[in-house]
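Next comes just one chain, in structure tokens: the form predicted on its own.
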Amino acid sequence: MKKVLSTVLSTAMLLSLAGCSSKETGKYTAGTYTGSGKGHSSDVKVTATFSASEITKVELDVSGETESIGGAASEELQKQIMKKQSSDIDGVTGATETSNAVKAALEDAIAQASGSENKEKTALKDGTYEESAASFGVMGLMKGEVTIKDNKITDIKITEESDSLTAQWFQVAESKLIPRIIEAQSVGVDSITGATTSSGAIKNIVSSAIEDAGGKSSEWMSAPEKSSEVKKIDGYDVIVVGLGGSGLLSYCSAAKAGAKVFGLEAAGEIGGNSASVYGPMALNSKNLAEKYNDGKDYINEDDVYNTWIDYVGTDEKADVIKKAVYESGSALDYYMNNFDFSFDGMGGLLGSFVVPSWDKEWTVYTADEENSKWYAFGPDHTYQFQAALDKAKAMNDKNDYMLELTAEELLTDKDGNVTGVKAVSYDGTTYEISGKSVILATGGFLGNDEMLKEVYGSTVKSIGDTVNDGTGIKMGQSVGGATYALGTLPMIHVSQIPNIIRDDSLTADQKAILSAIATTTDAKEIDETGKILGTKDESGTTNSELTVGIAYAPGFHYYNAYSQEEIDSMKKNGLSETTAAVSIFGLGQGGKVPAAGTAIEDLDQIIDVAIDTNNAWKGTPEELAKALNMDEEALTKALGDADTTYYLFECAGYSYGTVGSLDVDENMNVLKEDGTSIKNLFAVGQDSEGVCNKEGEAYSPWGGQAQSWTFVSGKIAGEAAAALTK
């Protein structure tokens, strides 16, 4: 995205180092010089070229920055630094923390070639500076209050926020990060994994406080030193890497067959995605059926399962498919049973997707009764994980698990058998623990832009756990482990404009019809190539797919397309029943969509911002091709007019996370491309969950089948794991 920043950034923060005039002869030491700040979610660099008196080349790396924010900010920002000859940049809207980075990675590469490296940081006046900043909560920008004393970061209270309303993540950044900041005098720390989007509100809010209080941002970015130790650990059975739903139902069914067991998160907390899900499928739980339906069973198991080897149009993992049925209500009630989960009702809030008489598959999670919370996408439930691992961890004096521990590398001894794992904490530790098996549960590879780009050939705009970045099935490859259905497109569950409008520069009913406008199906879907959606190609295959309203469109994005005179009837007659009536699920923008023929004088603000943020587009069809990159000839004939005005919305899919997956058999141990399987090496949840799909297409859409894999999965590989050491 590649429009200037305007409000998020205060003036202040925009200075440019003192005397840094790009005109004084003699200022530099000519020569190449690289500077370092922290990103969004990397180290980023900037290789600057002087001359003795100007920057004559800079490069930027943002390799290690999510694509859709660092990476696409950086050509812009290259320009933005060879016109302004310092680190007086407007920085680029939606890339805040990238923008600072690469600001202060400048102005250590400009202080390096002035000799001036050691310069005491821009004194800061005394006082308690409120600031805000745009995170990923969509009601509203985040806001807090900084205190600075004696040129110290005394405190640091975040007062509004609308993180918390979409998962637990908020509230593990609040506490683990805003320590960290204050004990190390910095806003350079580590983002805290799995919260990185809260993380870097947080460190804007402090940079722009800095930036009120006198004081330069880019001096407050220093990374603590990290620790060099390495650290064995020694003596387990099952090593679990992930705690993500899966990872941590593993971890609990190992334990309770006895085995010593290690786990290990990447992230903050514990629950991955399953931490704001509804609930999984349960097929005829007899904890349910007694509870709910006078004990007897609620749906025809035989039924389901046919209907799923239609759908994958192969019995080449039928005995995965069959666990995955005939298990479902089973795994679920052994952790009702061992380990206090709950759930309430049979059929949960929806109903199958694609079979109406299966109105009883899908069960809901009990929400924590002590705030009865809810979340954008379930209850809060991450109670129940945090007590059931509690639980397990209490089985043997040897367990134990690691939170902010992220896993590199499988150990392999000199015949390439898995002995264990390579892990690094988020304090530079790295720890090597050896265990007799391993089980990969590590999520999937949505946080993965390369990995995406590789599969999908192109990237998904997200609303599940970045986290996941394919650690588990690389790991799982790096030892000869075979993918299978690698392809399954990623689970979409939102339709929404592509660049969440955050700020005030709309009201929340005038995003609600932005939303409806780009969402609604009433309307001609044009491809990113600029064909309609529905096309066929010679061969006969279409162009898309729309699966409840989702859309599988190249890219995973279409244009909704109106014409000047559709535009101006809205304004005069208001949406159609079928726009007026859009359910903007997950990311809704928090106001309400006005009902239909409600006239919208407002319009035209509404299109002005979503050109201004990159969700709107309006020219004529040549306009518009070239500034989409879409084939004109396409684009027209899909249009109708090559001379009239037309307004394409972006509507995107937001995927929760991917699908395709390591091969496994029905114990979940990870198969080679012969088929014959890593005796001591599993994997589980969306690590193994292409078995239960298809190659290119969507992900078996019975309601809460990927929760339940997470159950089925789990208790088959921590049993199995726990086997091998008997």
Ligand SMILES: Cc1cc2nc3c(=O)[nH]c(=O)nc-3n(C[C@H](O)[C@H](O)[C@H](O)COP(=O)(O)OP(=O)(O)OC[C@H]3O[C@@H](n4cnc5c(N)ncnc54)[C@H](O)[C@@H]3O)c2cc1C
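Being a predicted model, the structure only gives us computed values, none of them experimental. Positions refer to the first chain, counted from 1. For the two forms, the rigid core is made up of the largest set of C-alpha atoms that agree within 1.5 Å on superposition. What changes on going to the form predicted together with the named molecule:
Core-aligned CA deviation for residue 296 between the two forms: less than 2 Å. With the core superposed, residue 151 shows a C-alpha displacement below 2 Å between the two forms. Relative to the superposed rigid core, the position of the CA of residue 574 differs between the two forms by 2 Å or more.
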The other form holds:
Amino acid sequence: MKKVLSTVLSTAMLLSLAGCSSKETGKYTAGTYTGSGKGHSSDVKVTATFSASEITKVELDVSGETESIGGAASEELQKQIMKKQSSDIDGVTGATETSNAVKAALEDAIAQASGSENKEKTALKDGTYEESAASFGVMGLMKGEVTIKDNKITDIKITEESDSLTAQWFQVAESKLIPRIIEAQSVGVDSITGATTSSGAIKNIVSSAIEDAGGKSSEWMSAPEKSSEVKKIDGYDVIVVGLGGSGLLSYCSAAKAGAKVFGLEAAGEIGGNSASVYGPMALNSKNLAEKYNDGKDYINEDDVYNTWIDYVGTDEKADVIKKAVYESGSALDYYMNNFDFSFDGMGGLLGSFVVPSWDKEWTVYTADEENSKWYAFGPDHTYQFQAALDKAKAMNDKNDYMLELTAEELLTDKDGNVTGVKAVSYDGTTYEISGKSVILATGGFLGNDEMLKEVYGSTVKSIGDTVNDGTGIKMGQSVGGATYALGTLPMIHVSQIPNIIRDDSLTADQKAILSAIATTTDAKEIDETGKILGTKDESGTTNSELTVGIAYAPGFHYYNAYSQEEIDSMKKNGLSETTAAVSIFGLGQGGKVPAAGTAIEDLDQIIDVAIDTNNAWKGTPEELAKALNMDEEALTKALGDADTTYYLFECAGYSYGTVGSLDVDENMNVLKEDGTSIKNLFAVGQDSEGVCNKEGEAYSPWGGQAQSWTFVSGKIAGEAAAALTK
Ligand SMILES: Cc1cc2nc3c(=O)[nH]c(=O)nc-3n(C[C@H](O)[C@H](O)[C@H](O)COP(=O)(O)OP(=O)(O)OC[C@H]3O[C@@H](n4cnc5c(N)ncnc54)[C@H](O)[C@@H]3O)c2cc1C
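Return one more block: the form predicted together with the named molecule, after the form predicted on its own shown previously.
Below, the chain from earlier opens the complete complex, with every other chain and molecule after it.
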């Protein structure tokens, strides 16, 4: 969700806010000036209008910031600026990076208006400063030590973090960003793509140290100059856009088939979402059967195929679904045999989600041998990806790939034929890469709020990679590619409060209690219009089936409702058995919920923080309906009494990724609306996964299917693209 904030406060309002502040005359050269500062995920802009003595109007453009973080803070920041008439504002808790960017941008505008652009930085006191910042990890703050000597940042050490419990991305930010901050002597350097939240926390730690050393962090935000060079790369057969799972698997099969391959990856590391998964579905892999099933087949593939066709309700894409079923085992074997991939067991922790008898269909990557590290959602297996990519790269001297290089558009000739890819590197250099064919592997559109709203009418909370912003799909569309089942529901299996409290305003146990109250099925559940969740059950009794039924919906959220009496009783008599048993998959914060029946004396404190962070609301039905834009009559009916105080706790679904995609045929060739293919353009992984699914429904929910598709589609596309060069 992004927004351009254009609320403008008038001088009159300013005066009423600022009271009777005395202003010097001739401080500024009257006019309108725009300054910019590096925010969480964008360049934030502040446009301020100055009279000779004061700021009379200010507009913030935070359109590139996540609305739930920076976007929501912008109005408050604007008010603070008008009140203080300077960049010395408090900022907004939970949006530190955006706040710092706004301060820097305003300071830039003030410097222009006062003609002091080249002012010296405020002097810093030497020392090593210990700081902390909320980051991606849900189990605690990131902590670090910053050494300052002779007005320079000389060392940054991260001493504690919980980001890497979920995946590798903290290490990527740490190893790449810290040297860049020190080299540029600036916290205005770009965050590392793929690790923006960890990067933001590191920058916030450095900013806090600068402030504690007596400086102003906003003076340390100058962004290093970007290159405007355009470089050409040519002589390639196959260009792979995105080196997550499906991209690097395409790269491997294209290289093995003899093609000269170039890969580009926007993030600071390969792997994408595919780096943090448990593992793929693999039907009758010979290697797995040999190792774990006495060489015997372990699933009836016809049964899987028929169930699948029944599920999607059409055989329109039968040729593709046949590949997904009948080649899932052999694709896995191909990568095991040729690129040394390794998997452990069958079934493992998770059987099929929907057909209990398919108990062996899901396998799991073998964890890194050295430390057997497991993340929250699966084993560390980037080492396997890297080894495979290295092997494929070595298959031809020409083969190459680049990280931190973001594809922006397809290059075409005058007849509209695809001739390559235009991409921009983190240092600003533009690359025009020519090749005979292009494979799109950018992992869907979970990171694109506008596209999510267009497709579903709602944004989606994410635990997946937000680098995946639909660029691949848009590139395909730009040359006439059609989409297929774009509105298949995104992958959602995890529920939590919508605004996870990552700072230490609550203890881990208090956070666990809040999550349990918000997500338990043992409460009256209210939908976003104010009605009891679902249409059949108007009695107000718990109906957990309804909750599960809509758990795949985008923007999935509902409210658990409690009356004042129920809250008072919870304080005294504790949680119910059901609520005390709630556990949060993947996004639990490490705390323990007390046993059912144990008094919760600090419940008021927990609720206060929940209300402050927009995770809960308190009021009469009338007040709640107003606050949450619900139908008052429906809400009053659902809650029971117009004069009673109620509490609504929000529960939200978190998505791994989107599923709807470009339309492809059984060779992974992108198809046009008229069904003809674009011969040298392919799409794999989530950029083509709609073809195995159904518009408006949850994705084919067998278990491991999404990851399996990266192997099947990757192998087919790489070989098909390589074949075009012959
Ligand atoms: C936490 C988690 C757990 C999961 N668990 C499972 C599981 O156990 N089993 C399963 O089947 N599925 C699982 N999934 C889903 C599965 O991971 C995905 O469906 C699959 O990894 C998608 O692969 P992909 O190659 O399409 O996307 P990715 O692996 O995400 O790769 C896309 C790549 O493209 C890059 N990129 C994006 N835009 C650009 C651009 N413009 N230029 C260059 N590069 C770009 C990205 O940085 C990324 O590296 C899980 C997902 C998550 C997030």
